[in-house]
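Next comes just one chain, in structure tokens: the form predicted alone.
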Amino acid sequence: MKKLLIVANWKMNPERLTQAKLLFNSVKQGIKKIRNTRPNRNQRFSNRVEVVICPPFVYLSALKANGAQDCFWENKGAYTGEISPLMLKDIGVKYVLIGHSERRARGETFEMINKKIKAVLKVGLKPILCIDKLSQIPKDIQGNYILAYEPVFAIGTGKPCSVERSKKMRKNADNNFVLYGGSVNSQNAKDYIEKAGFQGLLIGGASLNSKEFLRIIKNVAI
């Protein structure tokens, strides 16, 4: 069986770097202290779920975090203010979010996010595309990469999408690895990979909460 991934989307947070560490570390404790409530569980757990935590480009390093929420598509330039693929690569970083809804809302093109899946598949990284909609996934690019459906009424509204609508929609993603994201809570979380068939989540707001994120991961895990 694959493994779950349990995705963490901090967005724009925390605030300070401080804060950061302190979210990041209690997840961190959190997970090995998961692990260690039944030894023999261990293994399991090991095998079954990766975590992955998104903060902010700027906390990247000090986190040492494994995932980014976004990149550009060329690997060095006069592009300020850009980040490239070799950059995240080169800190540790193994995922990319990339056309995550609120980007698009503020521009960003079908066009610059496949340019942008191929940049991050061709130095060694997982993209992770998030799509609201089927005709979203892209029909040219080569190599393997990670579907997030997230149905834009439910990110961030508290509204998440039932568990036969995005079961539906899993389905016609063929034989892709997808995630669910948009309002993922503790009680719901086990729903989409029980009874909906998604092989992992992407969490936005209830990762910002420690307790709550572990809830999840715990709950979907063991």
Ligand code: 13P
The other form holds:
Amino acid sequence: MKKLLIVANWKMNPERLTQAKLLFNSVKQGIKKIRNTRPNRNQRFSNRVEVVICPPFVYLSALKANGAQDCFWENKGAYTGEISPLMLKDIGVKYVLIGHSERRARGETFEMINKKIKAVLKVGLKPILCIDKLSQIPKDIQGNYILAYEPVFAIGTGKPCSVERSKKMRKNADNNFVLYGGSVNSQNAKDYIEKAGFQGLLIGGASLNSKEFLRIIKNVAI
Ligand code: 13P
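Form predicted alone done, so how does the form predicted in complex with the named molecule look?
Expanding to the full complex; the earlier chain stays at the top.
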């Protein structure tokens, strides 16, 4: 039985807390239901799936969610508008996305990302470093981090990376826990796990539709 990580990146969605609560609760209930239903009478699920949900910061406390989309590299101080790793830890967050390409595109640099990973590890949270090429991995990180391969051309485009290409990237990554992200849906999810050899998925658009997100979870668990 493999351990898989399925991560929902809600990005800057939904617009209201009431909608966020509805989405979150329907995903939670759906997961419970999946866990209580065996694929068939005599069978067990073949993979154990841990689900991480990363809503916008402002919804984290209300939802008691376990994932964040970013954080700053200092724990406190005069850094207007920033959120620290310690603050995230204090409200129950376990995983933090770092270096998402949508942040890099708006000016987040390699140095900033490097500092963020180290700060997250230092407080005992798990960073998920998002990259679209291996050269984006800092060399001097001490500690375990999760890698997420998200080719930019596949993000939010409906044009997922081919299984062959993603498999090559997976093989070349010197990390034993690598997620794939980019136009994942319930049709292609299992291929990235079974054929390309990833340990999980980082899901944007499809994670905003609870039924589709739950189908993905169920498909990779069986
Ligand atoms: P999509 O699943 O919408 O392509 O987004 C992927 C992503 O950026 C997750 O971090």
